[in-house]
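The chain below stands alone, shown as structure tokens; this is the form predicted on its own.
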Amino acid sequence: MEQLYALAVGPLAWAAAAIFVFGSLYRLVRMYNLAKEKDGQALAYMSWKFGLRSLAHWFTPFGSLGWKENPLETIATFVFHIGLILLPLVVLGHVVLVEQFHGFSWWSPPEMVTDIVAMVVVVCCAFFALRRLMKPEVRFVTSGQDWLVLIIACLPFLTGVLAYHHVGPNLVMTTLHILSGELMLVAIPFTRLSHMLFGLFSRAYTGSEFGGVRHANDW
């Protein structure tokens, strides 16, 4: 297990980071070229004004009709995404690991805070799973990849909580936590997690079309 841990924090970590960076660049360039080829005129409608206005409304809790109609889902969605993006950057264990291997560090909130946020992210994943099971219209459009993506997103936080609270062999749980985090990095460009890359552009495009062409709001 020590060898697997060394592999996870060494070569596999670098490989996952490289696949994430270059895979994301490849997907973004490919998507741009595809949009230019299939509907090049549409790119002319892209507008900073209408795009940013749409993003401001959709990135604000209850800033759109869709968010207002589903308050519980809105809260879970915002809490989940904020935790998913920010927590890995500031959790103390990650900061210490970076300092150990690269010699620099940054501020980290108290461990009790990050532990609670991690548990909230896991609860949000459970909520999304129940939503897919309980709501007929969501269950109807749910595919196997949706479940796979949800599991991939949940695993780093679940194993992180278990490792922090010393549930199970610590080295095993820590290694699983690192490997699951690397799995998520690799999956981002090539699964539905890619909405982390395309979400800003698709929302800005929709806002531009509604504002500049239809002269209507898209929120």
Second form
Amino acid sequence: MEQLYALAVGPLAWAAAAIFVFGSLYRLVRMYNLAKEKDGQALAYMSWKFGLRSLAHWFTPFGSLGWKENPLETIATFVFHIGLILLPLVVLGHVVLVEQFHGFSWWSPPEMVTDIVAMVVVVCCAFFALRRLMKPEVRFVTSGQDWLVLIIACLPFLTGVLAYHHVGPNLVMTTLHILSGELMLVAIPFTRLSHMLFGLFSRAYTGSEFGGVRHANDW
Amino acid sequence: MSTIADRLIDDAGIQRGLNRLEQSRIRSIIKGVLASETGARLKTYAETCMRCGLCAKACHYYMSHDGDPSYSPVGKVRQTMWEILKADGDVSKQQLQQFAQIAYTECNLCRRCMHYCPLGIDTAYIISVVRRICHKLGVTPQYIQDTAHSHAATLNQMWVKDDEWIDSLMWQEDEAREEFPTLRIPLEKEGADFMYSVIAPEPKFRTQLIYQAAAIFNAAGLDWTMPATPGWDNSNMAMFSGDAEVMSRVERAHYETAQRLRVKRIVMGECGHAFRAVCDVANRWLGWKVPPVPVVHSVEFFWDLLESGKIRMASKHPGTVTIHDPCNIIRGRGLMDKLRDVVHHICEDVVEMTPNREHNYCCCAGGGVINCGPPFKKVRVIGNKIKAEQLKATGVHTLIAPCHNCHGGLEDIIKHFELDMHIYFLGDIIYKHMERPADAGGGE
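One more: the block was the form predicted on its own; return the form predicted together with its partner chain.
Next comes the full complex, and the chain you just saw is listed first.
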């Protein structure tokens, strides 16, 4: 297990980071080339002004009709995504690890706060899972990959909370935590989690069309 | 849970198309359309849709069927495009019938769902690609296919012959001169300020709209013309049947007619889908980022006439009215403020329905749905119960809808749900209540 731990924090971590960065770049470049080849008119209408205007509204909680009419989902979505992206960057364990390996560190919030945020992210995942099971309009369109990406996104946080609270053998849980985090990084460019890469562009394009061609709001 | 398979409707056109179709052709045609006509947009939408279901509440079909998930935007995409992609185009005839019914009759391409999708996924675009596939396979509802054939043969939607068109205009000019002795409907006048274009149902059975428009232009003293050749019809059902080739022929003829007459701009009647064809869709297919001749919708045009004082109202429409926002000129062109300005100019009192402006519910006739004809009438009337409730909640008996399709759809809804409402075009009210030229007769 110690060997696996060493592998996970060493070569696998580098590999996961590399796959995430270069995989994402590869997908973005490929998609851009495809757009140039096949969606010339869409590229022609792309606009920084209207694209960013749309993103600003959609990045504001309750800033659009869809958010307003689905208040619970809106809160869960925002809390989940903010936690998912920020927490790994500032949680003390990660900062210490970076310091240990690379000799530099940055600010980290009190551990009690990050612990609660991690638990909230897990609760949000449970909420999304419940929606998939209970709400007919979600169940009707749910497929295997939806469950897969939900589990992939949830695992690092669940294992992180368990490891922090010393539930189960500590080394096993920590190793699982690291591996699941790496799994998520690797999965981002190649699964539905790629909405992290492409979602900005699809929303910005819609904003550009509504703003530039249709002269109407899209929120 | 119900699916499209539980509500299939017999349609002669779809059935004939399926009968003619050989199984081996299905896959090659679908793959051809996907490879040659789609790219990053469809790929991104297919991959990043998180199947969260937030778009469900956007759709009037879903709302009108008590939350039946098979009517939600993503539910409809799941039953069509996701199936096509999953099977890599290898779908059965039975599935094709389902795809056609959803794509042509259960989605108005109204784009309300884009106010609900955080990722900005354009369901209308996806459903349009499904329609394109159905068209290429020859699996189209009989009635809309007939209008597309008419476009192909005559460049107008309603098989209006060349001489019938001129005849209808001269007839309306003749009629109107009883009331306005100096009125003309100028034909083929080169260099006029604008060409007025209409949709084929106007000469066919709503000729009073041409009469009214002529009366308004006459009262405002405008320099205008109408073409005497094909190219006068701005409507475009080929756009909705998926026949992009005919769609672009129609639109090219429309613009080239305006260019031949050397007019400064095209002004068009109170039509929504035609505006979409002219300003947004067909120009793209032709490779024009913006139309080569500026196009002005009559809402903007009336706004200009009323604001500049070229048309003055002698009286206002009495009582209270409510405003229906047509998708294709509101979500399609942002004319909601000008529409309200015009209505306030010409009507005494306005009660807004909710939701309104960009968030309006569709009439359920647009997107070619009403053009699929009688077999699918119930689909669009029952499928828009929510609109009936919205109209009823205003407590108003007069509705203003500046769009032909909306009129058709809303009339059916009002009748079916016994709403006791009357619908007007802006032109109806302006014509009736405007100040008339000194030599004019007394009006109605």
